[in-house]
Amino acid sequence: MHKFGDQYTNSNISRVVLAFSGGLDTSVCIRWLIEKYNCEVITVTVDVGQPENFEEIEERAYKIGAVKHYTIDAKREFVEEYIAPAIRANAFYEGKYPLGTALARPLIAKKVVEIARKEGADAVAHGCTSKGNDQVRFEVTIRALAPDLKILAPVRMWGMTRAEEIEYAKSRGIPIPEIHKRFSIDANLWSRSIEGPELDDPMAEVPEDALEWVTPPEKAPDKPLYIELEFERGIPVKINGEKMDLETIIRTLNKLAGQHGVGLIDHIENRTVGFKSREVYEAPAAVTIYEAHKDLEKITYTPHEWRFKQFVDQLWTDLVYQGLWIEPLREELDKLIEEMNRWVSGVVRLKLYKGGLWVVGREGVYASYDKDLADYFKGWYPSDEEARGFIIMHSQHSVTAYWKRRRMMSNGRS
């Protein structure tokens, strides 16, 4: 059994596997690790749907000094094993964030560990800072999957400012084409995260040139778009009657919903690491799918199921956001959530217009809604006696307490 903390003892390191995005931080990481530990660095880039040129990223890794590079296509695994459970769980963190980055990090960490095993590495590394959530998500997963591997976080360790980091890169000829961009972007199939100094002001409106997936509502088409989204067991399977795999549905909705101004998320987020941050995301498909799925659940579940499911969803989402993908409770909740979603099949009709998203129709295969029962003119109406009896029995606890407390208060008891 490895002792707690052994993974942070940074001695006798000869081969490191680095999670490599190709950006400034991870590019500097390659050279810094080589210089500090005189070690071999193997880089791993995991494709989770980010719009990157992976050949350029690989070329950059070799130019900086990596002895080997892996590009791993994990899009299908990301969709089937991470995004699909999130859809079933309506995974909006704090009602806003659809967990795009949070879902991808444990998968990336898993792939990095797999390569570390294959290559006989004694350490793994990532490019996260000391104030972000991603350091937690990476390292918790690595600690669980590979307690014998050392964990290095160069950006936490080297103590360079952003300006010093750029100067370090320039002095060593490290190719970093994006250091002059205004915004720091992290994108995958499920969301696009946007960060930058001008967004740290919570009163500042998100500038239009920060957006790529979502058209500003005032520039969206003047004609509304109607979409019918069909679900089977909680997962969308068709758009407007056309069967598609989940990855294609996500890509299609990112385009269609984004064109109509749907999917911009701007909120104050309670980070795992202990402070609030202003976060901006683009997630047209996630927003559209979650809203449709929640509506289909509501027409399907009993009131008890629906209220319980909301609690379960929040718990699942909090665990994933906090980097606890490996938490046994998350796995146990997955089974419960999947079982509850066995009934969530049907069609939801959505209207998208200039940033607005409305559910305008729904039909569930197992819907608890009964039109013959609910019909205002022809539906079931209890008799007067039945209604009076229900009201009395339903309210008796509350009415009794109301009377009792007021009588006691009138007698001078508080």
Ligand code: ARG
Contents of the next structure:
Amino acid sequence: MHKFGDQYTNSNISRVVLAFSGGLDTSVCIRWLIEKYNCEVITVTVDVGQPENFEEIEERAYKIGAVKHYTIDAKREFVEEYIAPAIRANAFYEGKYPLGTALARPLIAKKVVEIARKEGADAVAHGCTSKGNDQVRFEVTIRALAPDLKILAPVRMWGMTRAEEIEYAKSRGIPIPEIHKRFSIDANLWSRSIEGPELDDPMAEVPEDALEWVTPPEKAPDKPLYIELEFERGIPVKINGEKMDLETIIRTLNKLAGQHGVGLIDHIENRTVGFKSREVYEAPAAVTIYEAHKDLEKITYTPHEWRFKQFVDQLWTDLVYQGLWIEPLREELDKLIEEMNRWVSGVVRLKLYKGGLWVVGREGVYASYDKDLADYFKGWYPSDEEARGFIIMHSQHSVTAYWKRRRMMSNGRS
Ligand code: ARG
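Next up, the form predicted in complex with the named molecule. The previous block was the form predicted on its own.
All chains and molecules follow, beginning with the one already shown.
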């Protein structure tokens, strides 16, 4: 067993594997690591569906000084092992954020560790700052998977301001990437996270040019779009009767729902790292799928299952948001949630119109809804006697307490 904290003692480092996005921070990281440790830097870019040119990223890595670069296509794993459980768990963090970035981080960390092992590296590095959740997600995962590997967080260590960082890049001839001047973006298949100084004012409306996936409602088509989404065991399998794999369903819904103005999220988020932040996301597919899935669960589950599931979903979501993907309880909850989703099959009919999303119909294979029970016009009615008996027994706890307390109070108890 390695001593706690050992991973942060960083002398004698000869080969580092860096999680490389191709952005300014991680570009500067390559050179900084080489200068500081006189080490070899191997870069890894994990494809989780972000719209990037991976050849260009590879070229950049070599230009700046990486000795070796890996591009890893992890889309399938991301969809099957991270997004699918999130769908089954209706994973809206604090009711709003569908967890795009939070889901991808542990997977990226896992891939970086795999390459570090393959290359016999003694350290891994990432480009997160000390104010975000992502540093937590990376390092928690690395600590669990590879307790002997050193962890380096250059951006936390170097103490440069953004302006100094740009100066540093220029002085080393590091090509400054086409970064969005005003916003810092983290995108993958499931969501696009947007951050930037002008969004830190919680009163300021999100400017239109920050958005890429969602059409502003006022510019969305004038005709509503109806979509039928079919689920099997909690996972969408068909759009309008056409069978597709989950990645295709997500891409299709990102486009369709986005065009209709659905999926813009603007909320105040309680970060793991001790403060609230204003967060903006575009996640048309995630919002559409979660809402449909929640509705199908509601018609399927008993009230007991449904209430229990709200609690379990939130627990799962909080663990994942907080970077505790490796927590045993997360996996145990996964199994339970998957078991409960065994019954969540059927079709949900959705209407999308100018930023609005409505479930307008649903049909569950295992629905515990019974039209005859609900129908006021015909079908079964309890008898007067049955209804009276039920109401008396149902209310007796409350009625007893109500009168006992009144009596005590009118006797002078306060
Ligand atoms: N607040 C979000 C989260 O914690 C988004 C993070 C976005 N990360 C980024 N590097 N832009 O998951």
